[in-house]
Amino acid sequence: MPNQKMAIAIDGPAASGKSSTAKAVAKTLGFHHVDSGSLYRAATTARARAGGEPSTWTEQSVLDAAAIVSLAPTEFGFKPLLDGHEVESEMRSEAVTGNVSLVAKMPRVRDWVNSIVRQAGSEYDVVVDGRDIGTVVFPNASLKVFLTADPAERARRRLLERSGGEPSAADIDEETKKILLRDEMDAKQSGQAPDAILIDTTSLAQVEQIEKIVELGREATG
């Protein structure tokens, strides 16, 4: 990619805290942050609205349906939008939540996820989290970072940004199980980077790993 601007992969399991942490690195960096994950809820979105069990989608159901979204520059990052809108609040439910990795491991759409992400990391300057970004999209970025945390923490951190309060070990519990069930889902896509830096984030604070990752791209960018 002769255009290729500079790239800061963010890779990690579920609830790693890769979204949250590559936005606020991009806006220390002064680069646009891209949540390739917010693509895949996005073409879910769009393919729920269309109808149908999710058992019944197929590549080609859910490709036709993402025909309505579009990624927006802002300032510091990308926001998906369907029909030229934000559908931030459908984009996070339940029903997009339980389906999306159903999605997500469908070959053409990932596909047309990473040729969108490579097209925004073609025009500016990036930090992209989510999977396969420091293998597949961006074999050659600038960082490759792969964000980790134990499942029980990952599903504490999960359920206070949902609730804004402290969850009950019960709800932890639950939690727990989905975050698990979705890590085992996602191993069979995707993986670390050889060449990755791996950071361990439970017993870190947000702020500390995003010191940290602004520090490495800082080194890394020159």
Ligand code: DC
The other form holds:
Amino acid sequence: MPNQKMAIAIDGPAASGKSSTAKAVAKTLGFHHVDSGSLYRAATTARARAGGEPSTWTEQSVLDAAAIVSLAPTEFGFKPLLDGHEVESEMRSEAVTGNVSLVAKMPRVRDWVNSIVRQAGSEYDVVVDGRDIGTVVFPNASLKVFLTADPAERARRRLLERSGGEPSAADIDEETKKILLRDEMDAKQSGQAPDAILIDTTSLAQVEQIEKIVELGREATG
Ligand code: DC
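Given the form predicted alone above, I would also like to look at the protein as it appears in the form predicted together with the named molecule.
The complete assembly is shown below, putting the previous chain first.
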């Protein structure tokens, strides 16, 4: 493992607000944000472009396709590029979201993501969000946070973010089912480190959760 600077790990289930929180925490503390899920999404996007039924994708074919993925610096962190181009909306599409768990289960793809994330952590102080950051990627992180929220509240926030308006109860129900399915598909790769601080954000406003983690981050990194 390359030398590590300071790392703050933020793990949690799908749609728990990890990435937006991690980004804001990084910005406030002057750290760099790394969204590890975006690398799994970039690898999935690259592999999907190469064609073929997802059920036939081999680990090697994902790694070969992912050779065009690079991590570019942004103002407060990094974002993945494919062949030097931004792929944010493609990476967040339903098609990629539907297949990314499959790719994230591949051990050598996990090694590939982890080495990129650790490399960033050897060069910068980082706030990294994901599923296994506190357990596997940075077990010695200065601070580990595990974010959680009721599935229906996670669904409501996700829909609100997507459409801007307050979603109906039926839409929340449908989205909750999708989120629970994703939790189940990602369960094996996800974990709360024993020394992580659990924050249930169900009834917290986003600014409150950010403030709380910034405060913990300041205490932990001095
Ligand atoms: O957080 P997200 O929805 O962007 O994550 C995309 C996928 O990658 C999801 O299936 C979980 C997986 N993932 C993972 O297995 N380990 C991580 N550290 C981050 C994400």
